[in-house]
Every structure is written in structure tokens, then in C-alpha cells.
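To begin, one chain is listed below as C-alpha cells, in the form predicted alone.
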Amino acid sequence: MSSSKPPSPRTEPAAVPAAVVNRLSLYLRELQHLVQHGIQTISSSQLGERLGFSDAQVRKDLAHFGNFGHPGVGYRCDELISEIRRILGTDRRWSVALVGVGNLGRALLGYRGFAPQGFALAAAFDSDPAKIGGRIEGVEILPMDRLSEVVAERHIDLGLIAVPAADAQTAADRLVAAGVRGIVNFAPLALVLPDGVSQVGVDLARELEQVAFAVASRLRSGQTNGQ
């Protein structure tokens, strides 16, 4: 008789290499959009090649967690998905909190990519007084006086900073005081935080950075071989 109970981990989740969690999410995303077209079954190589993966890369990261291969089959999507939102902490519902509802700040307000992966945007705050009591897609923005008790009564666990730099480590202070666990930076510097609380930062000029320097790399090989 089979259980119901999904495979063990295999590796402690500190000990999982970051890449191999990007590419979880990367894995979920492409699952999902191969659901949504009708697609229930997957190989490893199927699915690498579709993200630029070698089907061992897709082996590997997943043996991680467990044994989700099916011999004859392959992946069955659907499970796949269910097994890798577990894996991520994504088959619950994540309060969230903004701070900083600048332009970047508006723009994930209205953002509509959190709701089907399981994060909600439960409060926005900004130290403005224009902005103070207004509402972008619904949700009301809030003084910076209320943070800890909107966090403790929303019982919000993460924080999305989206202010300037030279606020962001502040911001980051007053969302750990609050009790969020952890924290997405949009600010360009490192935060320093305590231990127990997470961050991850997106510099979106960093992410232009890369992507120059791809295409940089291209142009420069192309001029060398044409000489």
C-alpha cells in the first residue's frame, strides 16, 4: 500500500546550495506553465532542456529532497509542483509587508505574480505624509508607527524594502523589531542583520550588469573571430 507521505529530505536545508533553490523556483515556474497547458508528464531531460539545464543538473538538485521520478514516466507535473512548493515553504500563505511605496513600491503593489504563488501584500507603510492613508491596488498605505503592530496583528512574516538606499538598513531594523523572519532588499547594499532572519537582495541594476556582460562577451568573441 503506498503512503500519502511525501519523501524525506534528503540534505539539511542549510546545506543546500543557493543555486540549487533558484533553480526550484525555476523548475516550479516552468512546471506550472506546462500544467497550464495540458502537459502532465515530464522527463528530466524534458525539462532541463526547456531552462538550459542538463537533465543530471535537474537529477541532482531535485535528489536533494527526495525521489519524485516515476521509472517509465518521468515526473508527473502536478505532483512535482505539490513536492517543490512544500520544499520552498510556498504550500501556505506568506503575509507580506512593504516598505517604501515609491515608484518601485507602487509597482509591486500592483504586481500580480505574488498572489498565485502563496505571498499576500497584507500592508504597505512609507514615512511620507502625502501618501499616508491612501490605497494603491487595495491596499492602504500606512505610517511607519504602525509597523509593529500591523506586523504583529497581520501576522506578517516577511518584509519587501523598496526605499532608498541610505533608509534601507533602518527599514531592515524596524521590520526585525517588528518580528519578520525574513526580508527582500531592493536597495543596492547589503543589509546586516541578526541571526534568524533572512535576506535576499535584488539590485535590478546589478541584473542589467550581468546581462551587459553576456552580451558583451558575445560582441567581443564575434569581433576576435572576425579578424
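We have the form predicted alone; now please give the form predicted together with a further copy of the same chain.
A single chain, with no partners or molecules, comes next.
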């Protein structure tokens, strides 16, 4: 995330920790999965156990936003799904623009997991003239200089950046200038964005580094230490 953080003068009424929002997404996936299997209610301890959290954690997370549970029963899955979607803002449709139609961009255009969560890839842009005019998964590849116009026209609020690292900041600047208010950035660098525009960075090599560290740590402690 980004936005202003350092100058935090007074305690705002309800600043929800990013970690809570992250877990909300996990709860949502699990609930959607449960519903598909015909399960109608679930307790905080059952939900937590499936995801590796404590029951109290689940209840506290949800308590940030209201009282959704039913004492003696648990949570009704469909009800809680609606509530979490409302909290996350995915009870409506979000139009998303993709910038960069390389390997990763194409995969994002074809990804089936966006639509069920309320995200529609409504436009794709690339700077390569050879790609422009082509269609991938029904989405036409447009030139960068039409970005501003199309983002406004199609009421696009979020952007996906899948360009090489060197071009990512420029892509972000264009999206922001066009009115986009949130960006998921797949380039391995931190974007500099104005206040009021959120970013989430996804660095594929970083994800591998995290597991590599865990594995390397285990190897080290396994060799040098008892447990």
C-alpha cells in the first residue's frame, strides 16, 4: 500500500491494519470454496484452522467491521461472503487496465480468477507497434497514447503494470494522470506515487526468495543445531 503514512498526527477513528485486509481476502476465498461444497455455516475456529489462524484472530478481524456472527451457530457463509465483499469493495464491478502485454501481461489477460472477484480487464496497452491492434482474450491491444482517453471513457479505476522495470514508473505516471487510483505493480521496484493512489507490489523473484530463505534456514539449523 502507499498513501501518506509517516506524518500520522492523531489516531484516526478506524485505521484497519493491512494484515487484517489481507486475511479478509483469505477468509473470502475459503468461504467461497465452502459454499461450493454446500457448507452453509462455519465457526471461527473451523475457518481459522483451515488457514492456520486462531479462532480469536478470525473473530477480532471481523469485529473491526461489525457483528456478523451468530452465537451458538457460527457465521453463515453466504452472509459473511457478502459482508467481506462489501468491506473490500468488491461488491461492485471494478474496471482494470493492463499496461504491458508481454508474457506476463498475456497471462493476466487470460487469468480466470479476476472475474469471479469482480475485476474486469477492460483495456490493455502496449508501446510495441507490432502488438497494437491485436486481440488477446477478446481485449484489443491499444497504443499508449490512447491510455488517458480510454481510461476515462471506460471508467477504469485500477491498473496492472506488467512492463519491464525501466518503464514501470512511466507507465504508473500515465495511469495516475489518467485518473487511476490503485495499481498492482509486477515490476521489481517501488513506484513513486502521489498521495491518494495505492500500490501493491508483486515481485515474482521475491516470492521465491521468501521460500528460499525458509528452506535455507531449515538446512542451516538442521546442520548446526538440534532442531
